[in-house]
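Single chain ahead, by itself, as structure tokens, in the form predicted on its own.
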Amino acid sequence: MLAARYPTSGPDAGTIRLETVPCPEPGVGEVLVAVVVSGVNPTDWKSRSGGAIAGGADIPWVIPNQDGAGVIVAVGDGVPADRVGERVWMWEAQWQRASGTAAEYIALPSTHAVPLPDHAGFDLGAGLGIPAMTAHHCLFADGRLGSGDQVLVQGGAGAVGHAAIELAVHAGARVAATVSGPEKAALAKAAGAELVVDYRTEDVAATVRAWAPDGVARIIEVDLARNIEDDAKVIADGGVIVVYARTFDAVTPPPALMASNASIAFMLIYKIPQTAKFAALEGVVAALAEGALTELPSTRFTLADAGSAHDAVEGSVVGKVLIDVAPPTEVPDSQD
């Protein structure tokens, strides 16, 4: 099969090149699966560069990517036969392990290939897994939104941001996201913002404290460095900022968080317990059952430009990166 991967190792370390490898094979619980879209997150990239998103120890070789969607095309022991031929999408797929999405095949855990509503394509499942499971963590986690809670979503153009904005509404929660132009405004009004502040020309607090007087009941936090002087000033008593992406800059909390008996808590997806993954899984997929979930637009490359997707991603491209691997009416046999 092709394959785009890395080394970990040497002076070629991170340099992702396309390969011709052997394709896995379904192992004792796992589902073999030819990959029609791979998603590419800001993690794929970091981990290419030493980041805390390794593949694990002693991996000479990575194909990355956590998220894609495709089609069961053989399943291994313990894994009922009348999964094959299901359209699915995946999550976690390289997390400690050498083999994502990046690839013609990928050979996985059973409970990581997720099936995908006959009304969902293959882009929207590819873009799932790690932000809208991130999201959901990062909503829930703690207790359940009441209907009309108000939550303020910083970066809702985001892949994390606006899955945050559709499953908050999808609960009754009001929302309000902070964008940084225009482009990026229309895209969380569309995903169901009430409220869209760009932050960029706007007074955050003061608009968000104006839309909801009593404070917000929770913050979903994209660069707290940069906001948390906004967040103390809009948070509601005994809410919680929930921070879901890695700050460089030191963060001097302010005295009103105190007042307002607020809490800061960080989440790692990769690294949340497992119960908390599969409870962010259910939640995921019976909002996509009811159609709650929708794609960002989309910038696409081929398996062969696997190294220029991850450069988007890593330029902050607005919407979502792919990459097409396979058409869905073409997914190839596993045994050619």
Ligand SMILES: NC(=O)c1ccc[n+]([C@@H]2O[C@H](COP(=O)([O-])OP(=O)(O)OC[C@H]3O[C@@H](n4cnc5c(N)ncnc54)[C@H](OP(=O)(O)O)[C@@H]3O)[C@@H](O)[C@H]2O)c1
Contents of the next structure:
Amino acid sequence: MLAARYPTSGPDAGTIRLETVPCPEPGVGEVLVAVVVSGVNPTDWKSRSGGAIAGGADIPWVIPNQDGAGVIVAVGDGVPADRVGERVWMWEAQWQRASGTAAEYIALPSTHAVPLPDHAGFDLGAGLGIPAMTAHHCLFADGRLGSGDQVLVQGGAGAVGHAAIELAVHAGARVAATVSGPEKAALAKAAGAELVVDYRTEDVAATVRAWAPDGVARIIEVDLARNIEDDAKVIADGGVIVVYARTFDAVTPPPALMASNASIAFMLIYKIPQTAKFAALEGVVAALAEGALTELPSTRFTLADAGSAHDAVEGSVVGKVLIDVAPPTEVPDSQD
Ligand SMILES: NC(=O)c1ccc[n+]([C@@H]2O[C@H](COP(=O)([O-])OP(=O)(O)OC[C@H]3O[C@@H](n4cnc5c(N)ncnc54)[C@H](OP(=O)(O)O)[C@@H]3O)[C@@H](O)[C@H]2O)c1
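Okay, that one was the form predicted on its own. Can I see the form predicted together with the named molecule too?
Zooming out: every chain and molecule, the one shown earlier first.
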């Protein structure tokens, strides 16, 4: 099969090339998926450039990308044969494994290949794994977000931010989102944000406080160092700021956070407990089934150009970056 992969050591470490490699076979409890679309996330280029967080030790080469969508073409022992032919989306496909979704086929645990409802296309499916599960965990893991609660999503046009708006709205919460520029404002609005604030040109704290006089119950935070002053001004008493993106700048918590009995929580999707992963998965599956999740506009690449796809994510292109691996019409019914 064709795969985009890179060596993990040597002079070409991290350089993605299209190669012909053996097609994997599904092991016990695994399915073999013919990939239609591979989704790229920041984690994919970050781990390629030395972070190794997603790879694990002693892997000589990596086929990148955690997310993707495709069709099950074979099953291993212990997996019902009637899963063959199922359209699926994949999550944590390459977490602690060598092979992700940037290939024509991937074998992975059957629980990581989740049925796509009829109304959901492969593009939507390929953008769910990391962003939607992260967003769900940020919003609901502590069980404290109620219907009617007001939420601030910092970075509402990003992949995680977009999913956070849609999942919060689906749960009955009211959402304000920050963005930069009109293009991103339109995306946040379309996702369901009631209030959209351009953090480059508007006073975020004053605008959000006017919208939520008692403060927001929860903030989903993409850039704590830059936003903590505003967060402290708008968080409600007992509110929670959940931080999902790494910040490299020093953060000084403003005293107002103590006065409002606020909490700051950090999360890394790979490292949350397995039970929490499946709770997030269940929530995403339910929202997807009810049509609450939509796809961002995409910038597309071929499998041969997977390196450029990673560069586009690193360059913060607006929307999702997707790799077209195979047209769905060419996916075989079974892999003999
Ligand atoms: N902890 C985890 O488990 C986890 C999971 C997923 C992603 N992440 C990390 O989270 C980050 C975002 O991931 P993503 O896939 O959502 O990326 P993305 O699609 O590129 O979205 C990031 C968004 O944040 C916005 N942004 C940047 N700085 C901002 C600020 N100061 N205030 C408000 N918005 C701001 C960006 O737009 P502008 O720059 O135009 O404002 C962009 O829309 C990445 O660093 C990724 O590695 C972590």
